[in-house]
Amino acid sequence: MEVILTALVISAGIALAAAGITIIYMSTETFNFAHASFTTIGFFVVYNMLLVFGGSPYYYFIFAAIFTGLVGVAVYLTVNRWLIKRGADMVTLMMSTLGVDLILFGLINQWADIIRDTIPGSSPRNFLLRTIDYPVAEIGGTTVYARVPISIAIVILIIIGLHTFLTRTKFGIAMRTTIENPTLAKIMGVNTEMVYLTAWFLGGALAGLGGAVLSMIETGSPQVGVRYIVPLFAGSIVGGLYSVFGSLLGGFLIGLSQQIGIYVLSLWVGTFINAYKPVIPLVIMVVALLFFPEGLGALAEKYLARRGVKK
């Protein structure tokens, strides 16, 4: 039980932040390389201001969803913009963002630096917040702490509000017209600038946001991207890189998997598979690729189409 609780949190958290990916990849046809280091800036937001002002760690999640959403918009007026108007090309978008992850990567460093030589105490290369949570209930003698009905809770907020912010806004249906169309959205007037623009926020706030549900299970410390980096990009591939939903489906069930999966074989072989937890997504993301390379969202849609029409 204690496994699959775990396992629960880091679904929901490596969910949050493939969504980011995959939003940040309709809108721009960029697959952000420095989305890893944006899940690690949602980490530090939390850790930081809970040793500054103190209280729950829950408190300061939306402060890290918005400050990473300011980064993903200062990354896309600085550098990706600049490279969508002079026509590059997919692969050029993608390897600017490796760029911009390596200065993120030295600027989070040097913030752990900062905080340690701060503040009293502080131990911001290997931190612990999930010793602070709080239990809630009890199953099966298995202790529930806070982090798992407010690590779902999060996620079922953020897909009612995303589809009501996609389908029932002028601006969200605006948006989804730019992602299938972005010719037809500016005959029709769309500000496509400001979509793009949202688009980076909005990545950039759900992998904020992932971090930060993170932070309450995981050891933090500026390599937390680094270890996360395949469990995302492989939530949102597997997930279909042209469906929001299905990349936060896809999330979880790597998560899941992998978590899971590992426990179930270290029983079977010994604990000295763990250290290949990270094969896991991998294996999952080619069987994908092979058998149903438009993504879980695709095969969602194709099965409520079917239903649709029996009806």
Contents of the next structure:
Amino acid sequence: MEVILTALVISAGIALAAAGITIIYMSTETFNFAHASFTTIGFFVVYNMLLVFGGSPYYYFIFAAIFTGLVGVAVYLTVNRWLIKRGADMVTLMMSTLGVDLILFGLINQWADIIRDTIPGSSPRNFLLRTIDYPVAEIGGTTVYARVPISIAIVILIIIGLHTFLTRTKFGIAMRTTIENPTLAKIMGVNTEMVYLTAWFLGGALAGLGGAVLSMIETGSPQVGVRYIVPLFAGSIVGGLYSVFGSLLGGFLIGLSQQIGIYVLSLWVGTFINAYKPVIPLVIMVVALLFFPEGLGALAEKYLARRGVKK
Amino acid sequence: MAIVIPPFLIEILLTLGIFLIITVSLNFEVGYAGIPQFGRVLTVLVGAIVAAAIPGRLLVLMAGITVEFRGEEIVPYGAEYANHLVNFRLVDQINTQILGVNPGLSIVMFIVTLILAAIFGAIIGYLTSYPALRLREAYLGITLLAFGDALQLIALNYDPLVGATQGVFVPNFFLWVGATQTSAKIIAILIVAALIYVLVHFWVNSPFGRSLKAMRDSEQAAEVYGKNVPRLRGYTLMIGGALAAIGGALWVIYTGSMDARTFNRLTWTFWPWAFMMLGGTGSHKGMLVGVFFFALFRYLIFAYKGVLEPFIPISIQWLEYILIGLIIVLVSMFRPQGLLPEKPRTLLPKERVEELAKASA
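Let's compare: the form predicted alone is above, so bring in the form predicted together with its partner chain.
Full assembly next; the chain just shown is listed first.
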């Protein structure tokens, strides 16, 4: 039970951040390595604000999202926009975000040092917010903490919000048009710059939110994003890279299979296998790439189409 | 070998030698064949594992060294070799009793280790051609990155191989040199690096190298001219893997110990990418420039740490990441061709090409 609850929270975090990768990839064709640092920034915003203002960590989730979203916008304006205008290829775009990631990684470490030096009793290289969570219910002897319903609620809210935004608002529809055919969108008078900017904001915000959710269960440190980047990419790729909802699904699949799969395996073959937990997303990702390159999103669509459900 | 390298040069030459090998191997795959190798650490680690796991065991078997392990006298060539209670005594015995008194054997074993590393690196490199034939661009990059991470995890957790987090010691092939052994190691590394540099220079200017470039620029065109693209990609990954493995093996031979934690993707994949981009992707001379510039630059920041520190608000340790990141970003934004860009090569002399161009115009 404990395992399932933990898995749910981690999966929610991975799913949110993976959706962020997908949004940025869909609109600007950039595989964003900086998502590692974006996620870490989510952790640190929550931790830093908690240290300064106190109260419940959940108050600061929204700030984590907004701040990381603005970092995303800054990355777009300084680096990504220039490269897209120059028509850089996919690998160059990817490399440039790697450079950004290293810069952010250095800055986050400096930030951690500043927290350590200015706030007595803080431990920015090893903090655990799990311990200050509130118990909300009990199921079969296992205490359910607030992080479980809250993280699920955030994912549901994001799904509803994004769906409404993308299908019911004019700008959301313009955004989808730009993703499908940028040239045509420009001809129709869509401000594609604004679309890319929004995509980077949303991508960053989702990463920050994912980081905030993960901070409620995972030990925080400047390295946390570096560890999580592969599951994040895995979630996004398994989801098909061209569908935000596919990547939310993919994130959940990766998170659940990583957490629950390793638990089942450890019962079955022995606890030594626990150390290989990070291999699971790698395997799923490689299998997905080699055998279902179009991803879960496309598979789900095919299934729905077969059942006669229209998009 | 009584040459003594001054200490300040050791750091620079070490970075130069090791990373020249790795960056050249990376450029071979990325710059010439167009494979986005984001998993360079994979074969580097293979080389390190080979150097840490095989020569010591071979020497133990050859000399029949026995140790006491769990109350029994055994010849430890299996999992016991990597046990942290046995390994340090064992490698010490190997060093002092066999390698230290036998220069000829030491040199032979050193070369054998490098050859073994290259062979295993080539095998693993060839295995990665399975996804490399099926995926494109960023997808392939991410997959290769995943392979690198997976091998690091295995090396970190499967202790019979190289002692997992405890690590193992690597036999010292230069103990017989005596007091100047560090200099001897550096010289050996530089010799190997120079050999590889020259070898790759000839490779990339051979018909093979030209067909790689053709494949990079247009797979279809290369296929039309009868080039077997899948086979070319396989060979590239084999050669690149073998070279990188030699780099990894040399590194652990230099440090004398193998710790899988140090083989992270940042140092062994992303740094070489930064050097390569700085020097000029696809330019062989550029690799030398990129790595040299970097080795010097890195040394200077650390050497003048005390002088710099009061002027900047960021500690040097983190500044290094920021600067490497900045180099990557700025190079990809403003000088994607690098410091020493790749020059188009003509098969005929320049004048002849110009003449022909005039005649046809």
